[in-house]
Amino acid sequence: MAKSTLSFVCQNCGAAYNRWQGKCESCGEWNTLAEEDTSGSVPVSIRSKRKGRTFALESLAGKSPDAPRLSSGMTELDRVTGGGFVRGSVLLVGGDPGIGKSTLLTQATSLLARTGHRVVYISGEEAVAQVRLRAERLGLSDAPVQLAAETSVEDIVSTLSEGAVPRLIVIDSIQTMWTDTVESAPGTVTQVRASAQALIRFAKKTGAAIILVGHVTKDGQIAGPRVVEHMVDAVMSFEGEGSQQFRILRAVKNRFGPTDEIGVFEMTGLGLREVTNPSELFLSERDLGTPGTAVFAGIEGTRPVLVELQALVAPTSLGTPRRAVVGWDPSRLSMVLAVLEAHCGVKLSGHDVYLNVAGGLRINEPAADLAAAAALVSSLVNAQLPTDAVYFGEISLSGVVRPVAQTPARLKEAAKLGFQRAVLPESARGETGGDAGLSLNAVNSLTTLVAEIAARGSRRGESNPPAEKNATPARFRRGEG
């Protein structure tokens, strides 16, 4: 009998240590080391000493058939996956507790099962009666979905191997699964890795598509070893705030499709509703006529999305002003503030700055620099921006407004929603396409935009605008603004 070897494995990143310690040196997390038996992932009785079998080698000139896709019946879900589920693929879906992962997968499996495909839903956290209760609330109790409440991977694989191969299998969740091949508690790094490997091997062998539901840590990362994310074919993140009805499905990794597409859903009493026009939904409750708000024309994948940026600049009595941002990169905000101070004379060192992306959407592209700067200056000088204008453009460290990609698509989406003006980079004027019908205000530098917004302001009782269009307001240079 092999001697048992114990080590301490980090439950967050999978790093192993010979002795216990409070902090993991690999990921920096505290109190995540747990004692596990690492003598071998497979018991000695199961190990085989047979010789390796030979297999045929193929050339690069051969023809490979395209991977057939299976539509889920939900347009937004198919958009994120790249057109549907690929046979034999494994997808990992993560999200905060209560965000709607089980609701989304219950709706997807029900729609797919109604088309005549065999669909299996394995729940390791809920009983069958609880899953039925959710389906009844969603009005999907008549869908021929096969349910089971099981956590043993060997039993699941043995059951699914009988009869026709399922087209789609949902495992909710992978952290609750366990296998006999390792001697660890369910949810540990070793168990999650071994269970995922067994399910992936079953998917590749039979051609069934498997969706694994994964828990997330406090910082939004999928719990368990990061090697699981490398093993699966696609990793999707279900995002959203619990206080808002919007939900965003975003592809983090996808071997069979793009990784920059998003799916937008709205949480209702009858489950998740697909949002075919996210711009109209994000702008449905705009603060019209309020200083500090600007509409940004962005691009998410191949889809243009218009969203409102809200800024608040308030004086502070603290030695270090506060910088808070929701839905945007904090480093990007710091860069825009530095450019405003260095090149535009806007002194913000004595003000707290708050920036929020309305609707719960997270923006990743630098094209939001111009909209964020316009909202910040508008709040500072108490100037109302035009309600029929959209903003987009990247700001360089020298204060120059740089062009961004897909300008015609941004303008077309803005015109479709009734906007009449667009503030964009000067060098992007020739890429507008000419069919948007918008009045274009092309700016070459951030100083020009700041002067135009300051001319609208009424801060500190100043009623006269600057003498020149491109002049920096005097109160900015004095540090009063």
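Rigid core (definition): largest C-alpha set, two forms, superposition within 1.5 Å. Numbering follows the first chain given and starts at 1. Everything quoted here is computed from the prediction, not taken from an experiment. What changes on going to the form predicted together with thymidine-5'-diphosphate (TYD):
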The other form holds:
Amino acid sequence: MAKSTLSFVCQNCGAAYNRWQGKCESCGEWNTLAEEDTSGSVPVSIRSKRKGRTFALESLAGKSPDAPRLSSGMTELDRVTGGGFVRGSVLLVGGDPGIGKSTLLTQATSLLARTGHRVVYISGEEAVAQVRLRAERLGLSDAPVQLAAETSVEDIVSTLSEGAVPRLIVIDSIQTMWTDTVESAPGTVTQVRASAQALIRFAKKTGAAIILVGHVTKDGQIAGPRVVEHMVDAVMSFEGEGSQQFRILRAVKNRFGPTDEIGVFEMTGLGLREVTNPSELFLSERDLGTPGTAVFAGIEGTRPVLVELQALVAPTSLGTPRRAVVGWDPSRLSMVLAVLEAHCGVKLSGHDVYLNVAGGLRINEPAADLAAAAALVSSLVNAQLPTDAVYFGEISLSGVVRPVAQTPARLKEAAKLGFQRAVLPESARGETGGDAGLSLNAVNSLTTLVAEIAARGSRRGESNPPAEKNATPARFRRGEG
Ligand code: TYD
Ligand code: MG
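The form predicted alone done, now the form predicted together with thymidine-5'-diphosphate (TYD):
So here's everything in the complex, that chain up top.
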């Protein structure tokens, strides 16, 4: 008999303790410890008698028999995986419930199955009828996907071991899977880890590619797929605002490809539509000519993406003004505000500041600094920015606008979408390799840009009613501080 070992396992990070405690010392989360049986998967009596088997050692230069990658038929998905599913690899797709993971994978498996590959979809959450209903809605009922509603890993592995090796297996979701070898309840860290281990073993042994679906919940009840992250070859996160139809697939970890690529989709009544030109999507509902909006020419992975930054700067009624930001790094916003205040004399301590990246995109590039600063100042002085201009450049703490990578790609994309001007770092002008037909406004320091926008503000003020004319200079005082 295996001795059962009870321990308290953190459902967030998987750290184990002998005693219950309120806070996990490893990850710092509160109330995430749950009692689990963590005795080994093989009884001790068997373990001690088992003699080691010998295995053949291989050389690094050996050739794999066939094409290592399998294209999914969806360009956006392939872009994120790095060119398709690698044989024998295991990929984890995480995301909030209802974001569209099952929809994405139903579409991908159907496209693959139609090209003649054996593709299996195991649903642990929905009944076969429900999965069929979704496929029907997506117009994919005719695809020869093999479907089952199962949760036992042992049953799944023995079923799939029969017949031809499946080229792709989807397990939706890993939290619903359970294995006989451990005694904890399905959904606990121990079960999720043991089930994932068994499936990964199956993938490596047979060469089938496996996609595990994982729910990310803030709730400690269900083990987040984070414990599985280090076991799998690639982790993709499927993101999006519930209220918006855009969905972004982002590679968080990828042993076989880049991790900075994104795939953009739009959720429609007929499933997910691939968006091959995201700039058009993020700019489609542009608030043309509204003060506080600036278009940022960004790079996501290898692809240029134009996106609109919206700022609202309004006098505050609070002791501590609010700073709220969606889609960008709050600490970068604080930095840009501090530089504006210290070097450009823009006083913002009496104003609430809101910054939003349109379309639900998340920007990680420092190159967005210049566009953010332009949007902020434009909102403060109530002056619209030129509607045909794009902005990019990193702002240093001294207020200097620093060069950023891939200037030509940014300019080309802007020109393609009908923009006429680019506001960019001075030092980037030399390395553009062609200005793509845009008129370039190179700025050396943030002060220059602020002065230009302020000039637009006062010009606009002259033709405005007196109330607003007076308001502008009072709210924006350059040259102080
Ligand atoms: P689903 O793929 O079930 O999400 P997940 O597996 O990540 O939990 O998608 C759920 C949402 O997607 C649901 O709110 C309905 C919406 N949806 C559409 O808008 N159009 C469609 O064609 C489909 C299939 C779903
Ligand atoms: Mg689902």
